[in-house]
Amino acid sequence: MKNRKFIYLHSTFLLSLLLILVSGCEREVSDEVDFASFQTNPEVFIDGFSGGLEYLPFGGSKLDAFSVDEEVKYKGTSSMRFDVPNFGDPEATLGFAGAIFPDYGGRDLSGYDALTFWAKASKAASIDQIGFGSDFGESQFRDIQDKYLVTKQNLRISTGWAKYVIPIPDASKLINESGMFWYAEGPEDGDGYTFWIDELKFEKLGTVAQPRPAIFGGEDLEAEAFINIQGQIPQEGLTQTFNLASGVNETVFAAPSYFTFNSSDVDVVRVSELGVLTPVGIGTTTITATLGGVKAQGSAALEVKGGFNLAPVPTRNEENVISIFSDAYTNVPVDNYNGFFGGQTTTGTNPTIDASGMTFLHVDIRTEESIDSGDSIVIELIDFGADSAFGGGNDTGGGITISSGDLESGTWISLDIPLASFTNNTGGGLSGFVNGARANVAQLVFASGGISTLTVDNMYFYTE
């Protein structure tokens, strides 16, 4: 069923059971005990940080992007100022500004329905990501990083002050939240700019209405699964939409923990609070969800076919290998797998890889669906150049095409691709990935031409 581009990576999961024995007498909790509660302070920045708030910039971002501005403000004496860097700014190695503002003491935000603020910019722009719920997982009371993350993408701001509302998907979950605010923004058309935020706080508006949650982007999907392979409900398809007082339908991306997932047959597939799918038996089940008691649009009918035929185990000497993803080798640090850019799936390494001593790229790929004559897979490599950062005018990239004649359904295909083959221009303003320009490899991209589901394993560079 070719209605969506998913690319999966195989991994092996070891499940263990921890048995805790507790000895001694048991005591009942007295009815007179008062359980600790967290502060309900809604303020984040009102002429200054609220009590307990911290500023933690992302690694690779412009560390001094944030400051307190006493000249430009919407109200009161000061505002939050954010200076987005230009491409190639040496103080922002990854070419962006971004940070979280946590309160690790925790706050009870269950009495509010939105994060609100006033904002303006030095020019019209769209902030890539902005929201709340990001805390790096450092709270002593939290065991899951960013458990209740909320993200508004591409928030459009102008040169005049305006109020913005980011609704809370389900406020009843936020009885102990650490992540008060976060953002990530890169240059606009290559140029940096400045934006300001003021009167940043949580509010009970009472006008956040008509919830319409969705999973799988609101689509009803069909897919195959295998008993020894766990999967993850794609977080880019988890959304909550509310109608605001302005009449705008505001959509935010919501972390899996806001949802209550359901499998119609738990003897076939079980689904965790974090959206992890664990096939346990042969058969068919349907995955659905609710959020705040409202049924989410979208579902996935999963057919579990038994055990999965794993990719061949690599036998090359690890001394001659730089591994991106493989159970057979030690892998280099990777920022993200399944990073989506315009329908493509990207693996991003951090730091960049010096593959100048390597001569081949190896990947194992597999698809279970039938191959049509026009189907193809494009594999691309992108090098960030000597500055090891996106932008700056020295990025190069090139790709090769695996055509339908080289693809086969239901079997692993092992590809050993000479790096010298990556000479074609990939577009997007990048010059060709010329032979030798591989000292700062940052991205490995799989772009599907008609293939909706691709499994990838054993991605590594090597030399013979």
The other form holds:
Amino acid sequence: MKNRKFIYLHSTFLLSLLLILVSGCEREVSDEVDFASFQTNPEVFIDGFSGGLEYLPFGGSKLDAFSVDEEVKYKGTSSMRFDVPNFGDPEATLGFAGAIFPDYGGRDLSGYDALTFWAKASKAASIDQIGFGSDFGESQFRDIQDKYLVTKQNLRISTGWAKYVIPIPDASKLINESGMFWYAEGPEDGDGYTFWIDELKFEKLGTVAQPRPAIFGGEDLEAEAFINIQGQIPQEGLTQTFNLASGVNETVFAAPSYFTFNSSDVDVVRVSELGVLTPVGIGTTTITATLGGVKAQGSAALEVKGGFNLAPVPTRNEENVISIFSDAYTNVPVDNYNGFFGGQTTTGTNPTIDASGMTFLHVDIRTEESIDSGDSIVIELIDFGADSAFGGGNDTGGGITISSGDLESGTWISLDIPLASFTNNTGGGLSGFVNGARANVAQLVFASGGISTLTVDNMYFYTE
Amino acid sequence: MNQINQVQMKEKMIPQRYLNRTGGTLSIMNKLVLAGILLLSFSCAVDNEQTVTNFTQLTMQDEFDTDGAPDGSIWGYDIGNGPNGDGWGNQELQYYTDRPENVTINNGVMIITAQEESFQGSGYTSARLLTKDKFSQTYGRFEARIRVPYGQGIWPAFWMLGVQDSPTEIWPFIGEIDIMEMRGQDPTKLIGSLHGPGYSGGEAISKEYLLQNERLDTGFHVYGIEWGPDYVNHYIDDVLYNQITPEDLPEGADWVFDNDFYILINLAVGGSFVGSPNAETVFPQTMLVDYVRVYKYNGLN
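Can you switch from the form predicted alone and show the form predicted in complex with the partner chain instead?
Then the entire complex follows, led off by the chain already shown.
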């Protein structure tokens, strides 16, 4: 994979190298040969669009959120104005303002260390996402979209002009970058507002220093992996932090391609340049990374014991099934899995499920841990009642306890539980599920006694 | 700190003796450049290089080339949190030790490390070395090549105190020359100062020098003074950024810099000068000292 990346990145250079070699066969290529011809123009928007710059709003955003403002400006004759829509604005179907500003001619930004700009807003606000490196996948110099995306999240701006610095995680990567600037911002507490950006440019500040990259959010993780089940190093845990001249530590999210990932044993897990983890053998390995030659904080110790043992594939007729989570059926929409609260794990559905015609709940569960006599799993079902909302005095719930005698380590346990068996009060104090209408089932809860990791598959209601 | 308000751009001309000698290249504030050009036009010099140092006869040097503890014939230690338990008069938060965790020599540099740890009732440990009773000198050139640490509440210093005339003479009457100080949260700002009776603490005669497009903490810099009768020149690398003379002192204040001074190097954490570290401050922090060299005043200036 590394070789491929190298070849790709340098294909343009190789071409020019060949041309030079052909035209001057007796001379070696000297150090002065200028392989790259990408312009180094640092300006993005000073008093107007810099050469080659385009404006491309996100689909579903307020398409006319951006305008050039000649009244309000920090310096010169104009600034960039962004009108963030109110909640419910019919012109913004997805309720936000956002755009990218690419230069598809590509620019060599390797001589700079930050994107800088002056900004102010009609009220104090936090811009959800702002940065550079976004290209909508249209860059002819990139094999993937947004290869070197950089995002500053929740940039706080105030009503007075101030300068902001978004550091480049590793400028040596940006020899032919198209993504000059991008942003995405929704209403603040439902209200739209306006912010302005001026003097938007790349700079060599010389004071962007003390890099502290991180992967896995800087945590040292331990996890189990299964042969041929690929995983991805979470992008939300990939960051680069610099100390700025102001003394502030500025952290930005950096795309995987800024990092060089490493697996301590490539015969156990391989890691691609994009952070894709592929377990290939039995054993243990540790995933680490560097960014610009600096070791990233955080790691993952992965243990591969073998292939993943899939749960038995369900065979019931789909007509008699309402599936919450199964590859065998079409699943109902689920708001969230793993909605942790108070030691429990919940699955919440939206809209609620009408299980009034159903008679059983099926789940397959598995744990690799040894089962002690006091261990148990509690499964609860909660129905929100006719108002389909939590509370309102019409919620019902019920639970059932799977005791240690019904649990076994290292094997899938298929449970087919009659809905009439959910007779216990829930941990939250609800009752009445058995006698309720069961027409607005909203939550499925797993609570464990003594078991820390439980794998669950094929959650569905059915009737025989 | 009042010290910031105290900072005055000294617009005096740099004396002829600092110009037209071989030495570092000129990269200094515009006003000094202007002064240099004016002088050059009179002296028909061949280039505009500025010499920041004149004294070349070594009287003491420590290159920190032997791994382990610093040379006990040159360096002693201040241990603890000050004789009055008040953080050495500055409400500093660290407990100074002479443990290798806080000071050691490795690979040709002395490493002073500020650790965040609970120790003897303090939340941090670090080290302060001094040449008191081992080496002191009147006048001359005192310089060290140092890479400073960074971060909110971090306070490295390379400085000097006057040897007491008698056991009853106390600071600020003994005099203090701060060759290098910086606040970790201002990574581009160097501070050089003189303290004496009537001009100490926040009222010190002080100057801040701001690096442009560069920082103090990303590499080694040479910090030094040249000190003679009636003047102390502060420089960093090849830039002479200040000269302090008795004329700069408050009306009637005594110039207390005509006797022996000894050297101190320390890395403080917190205190009234820098404020406390916060969650953003990275620990441990290290101050690296490549060498300390002292030269004799040659009397020619």
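What we label the rigid core is the largest C-alpha set whose atoms superpose within 1.5 Å from one form to the other. Numbering follows the first chain given and starts at 1. Just so we're clear, the structure is a prediction, and the values are computed from it rather than from any experiment.
Here the chain moves as two rigid blocks between these two forms; the smaller block's rotation against the larger, from C-alpha superpositions, is 27°.
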